[in-house]
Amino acid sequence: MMDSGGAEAESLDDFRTRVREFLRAEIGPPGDSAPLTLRNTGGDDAEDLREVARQRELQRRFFDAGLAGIAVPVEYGGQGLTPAHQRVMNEEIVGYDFAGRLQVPNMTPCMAVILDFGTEEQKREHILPILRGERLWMQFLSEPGAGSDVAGALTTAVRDGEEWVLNGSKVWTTGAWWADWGLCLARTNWDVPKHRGLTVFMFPIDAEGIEVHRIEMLNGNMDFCQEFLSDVRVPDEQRLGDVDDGWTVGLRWMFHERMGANSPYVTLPADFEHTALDGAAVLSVVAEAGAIDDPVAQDRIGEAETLHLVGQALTRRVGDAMQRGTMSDQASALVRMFVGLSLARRNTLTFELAGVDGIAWTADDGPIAFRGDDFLMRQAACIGGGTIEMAANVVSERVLGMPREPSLDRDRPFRDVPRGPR
């Protein structure tokens, strides 16, 4: 096997044995903590800081090992190696300790964004930091007036000199008040429809005028954010792709913000999900309900597995095809609309099964915990990444070739497309 660059590459076997030996010898079991959840665990800012600070270290020691970065090009501190020796990886993996909160928004979108369209210097200045652990970043993408409608974004960036001046607000950014930097789409041109006047720039979260506030959900959890931009100066450096071109920055963007987990610069175990909702998983919810021997509980646990293993394949199916250009990138849309459904619906199903114990639990509840929890939030599954509305749109159109819906904003200057009242 050759990689880019004509050097002879490590082959997918002699990969695997010193993933494996590695993880044997330098990483133990997964702590409790490990994945970043919507769950409120009842731990405490500081401890939710120390669980950061040791996945950084984490990270470091899979990078001194030269397992970070699997895919990434070598001149920029990765491997240089193949998305099968990513997957190899997520395989070996499994059942021990890994940077969870290191991985998705910060090596996808974030990392792949900056790797599809940075210069050179940025590329060179930003990526070896976030391979070792260094540096977390975040995207800056959604608005409160704005949620799914990317292209609406009214945060204006206004150039002054060689610098450019940011004012607005964004929202619903995971982990924003524990990480260092943002990826953020911005407005540069009210003149133009509003997909055309759109620049994305790069920025430090501590940089001064902006204020990171948190937003507490309904079931305690505060890892969501909002910030506020006020007169942000960015140097015209930190901006990535042309000015008013951000629009296919952001396609790129919301294709491996899709993507998420299935990514090939993410390490994950390959059975991971946020939520673990597989049969085994609403089986022990059962028993500890005491309905194992109700053929309707037994029905839905057949349910849970079936939805489990079809999202896995067709997650599958649909990475290989795409590596191979046999399906579209927007053919991730595909798999971004079953897993929110799936999810949302496992929870239901469960939490439908822990019964009363469901509703109040004590953590010695063994499996039934939380089960409440889960489904108030479990409509995040169809909402975070993108809706599943939106998600249903792109393989519609992008996928299927259907008609695009009418759109009364297509071709007017952003500035005259009607908006609420301020």
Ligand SMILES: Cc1cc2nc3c(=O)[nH]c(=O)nc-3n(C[C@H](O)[C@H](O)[C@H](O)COP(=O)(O)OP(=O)(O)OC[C@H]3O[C@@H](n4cnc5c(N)ncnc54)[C@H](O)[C@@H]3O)c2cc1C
Given for the second form:
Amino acid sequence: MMDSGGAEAESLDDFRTRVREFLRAEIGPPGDSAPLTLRNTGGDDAEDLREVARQRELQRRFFDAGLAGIAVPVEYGGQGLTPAHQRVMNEEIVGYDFAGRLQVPNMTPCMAVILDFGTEEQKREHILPILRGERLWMQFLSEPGAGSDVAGALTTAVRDGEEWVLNGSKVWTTGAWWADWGLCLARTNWDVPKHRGLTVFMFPIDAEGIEVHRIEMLNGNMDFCQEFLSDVRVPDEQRLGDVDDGWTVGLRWMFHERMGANSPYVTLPADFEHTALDGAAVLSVVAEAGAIDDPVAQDRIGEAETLHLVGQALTRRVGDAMQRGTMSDQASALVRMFVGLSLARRNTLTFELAGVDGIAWTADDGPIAFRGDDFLMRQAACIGGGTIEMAANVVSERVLGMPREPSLDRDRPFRDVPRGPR
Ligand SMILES: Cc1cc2nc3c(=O)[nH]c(=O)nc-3n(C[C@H](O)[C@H](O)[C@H](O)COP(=O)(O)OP(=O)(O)OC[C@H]3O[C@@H](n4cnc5c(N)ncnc54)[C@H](O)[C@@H]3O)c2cc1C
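Switch from the form predicted alone to the form predicted together with the ligand and give that structure.
Everything in the complex follows now, all chains and molecules, and the chain you saw is the first one.
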């Protein structure tokens, strides 16, 4: 899948030097604009769209410097290098600006899945605009009645000549309102068991028949969307993978999603998932709260730092082992579980350390600002990208080889599976 030809042309050391020179000359520090979403950005859509446009332009600068799609084959516009080169980039980019909103789910899982299953024409049509920051993808996976049980999708695609007609609803699509294309899992066959009647489609989000509604999160952020698909016509050339074989695509899709920051297609500062609440950040909150000498606070600081360090080591170790082939790709579920639990716990600890000021703040309140916001949103780390409970299932069944959990609908035509009222 990944062309390693470029690796012979450029050693890791040479690549590191090239990245370092580019970052120093062209890219500044991250600044205070939110690289990712989930914070309440004040409901200013124009400001959000400007930030997305800025990140597209930033991505284009990486592309023009030959530093986008590092592990993507050259024939699709990438650099044809290796995951190790991508990792060098992620180490070097710490402390610099990066196009955070263009990484997950755009580069992975969406682009990764297109690379895995796209036809030659599809890859040539879609990969280059993704790498240039011109086409942003979102995943239309979850539905009001199918989240963890993704294979229970009710969004239906019916064939009509050379087109498919899609009807249904997808939900929790982060950023659908500012993105360009969607990757969508839909039911194409009701007469076979649920996993065998699915197909994946690709379409522009502004296609006729798609209505995008915004959903307000607990903290006021408006990035979540629900889409209603009414007779959306999708040409058969925009089908990804075989008809009724969408689960093969879906399994790989969820694998790429679990890979997160360990993906060879993602440019994120190394340990990004951990650094948001690293020792220095936690200590600055405690200092601001004036609690540095409190022994209870010291216990909490110790726990937060332990979680931070263990998470860093685990991510690195599992990433290395998967790269060497000594751990199965499914082991990324271990990291998924730990990072989710750790982030939720560290947000709780930091909120407690902030004291009463963590409950009411203004944006200029220094390190304490937004601690209450992050506390309210802490569970998102255990849900988005698949819940930690589902990751635990993957660990038990696919990493440890334990028996599969019972399923009452695995061998029944999906049409006959009892469903609650909708
Ligand atoms: C920040 C964030 C971003 C997201 N972005 C997207 C996106 O871009 N696109 C998209 O399609 N979706 C997105 N989602 C949705 C997310 O994928 C789903 O919320 C998630 O898969 C869970 O589905 P659900 O909410 O329907 O919960 P349910 O599936 O109803 O689960 C409810 C609870 O039951 C548990 N559970 C369910 N089945 C099992 C089982 N077999 N074994 C053990 N426990 C089980 C779950 O772990 C969970 O705790 C996002 C969610 C968040 C929080």
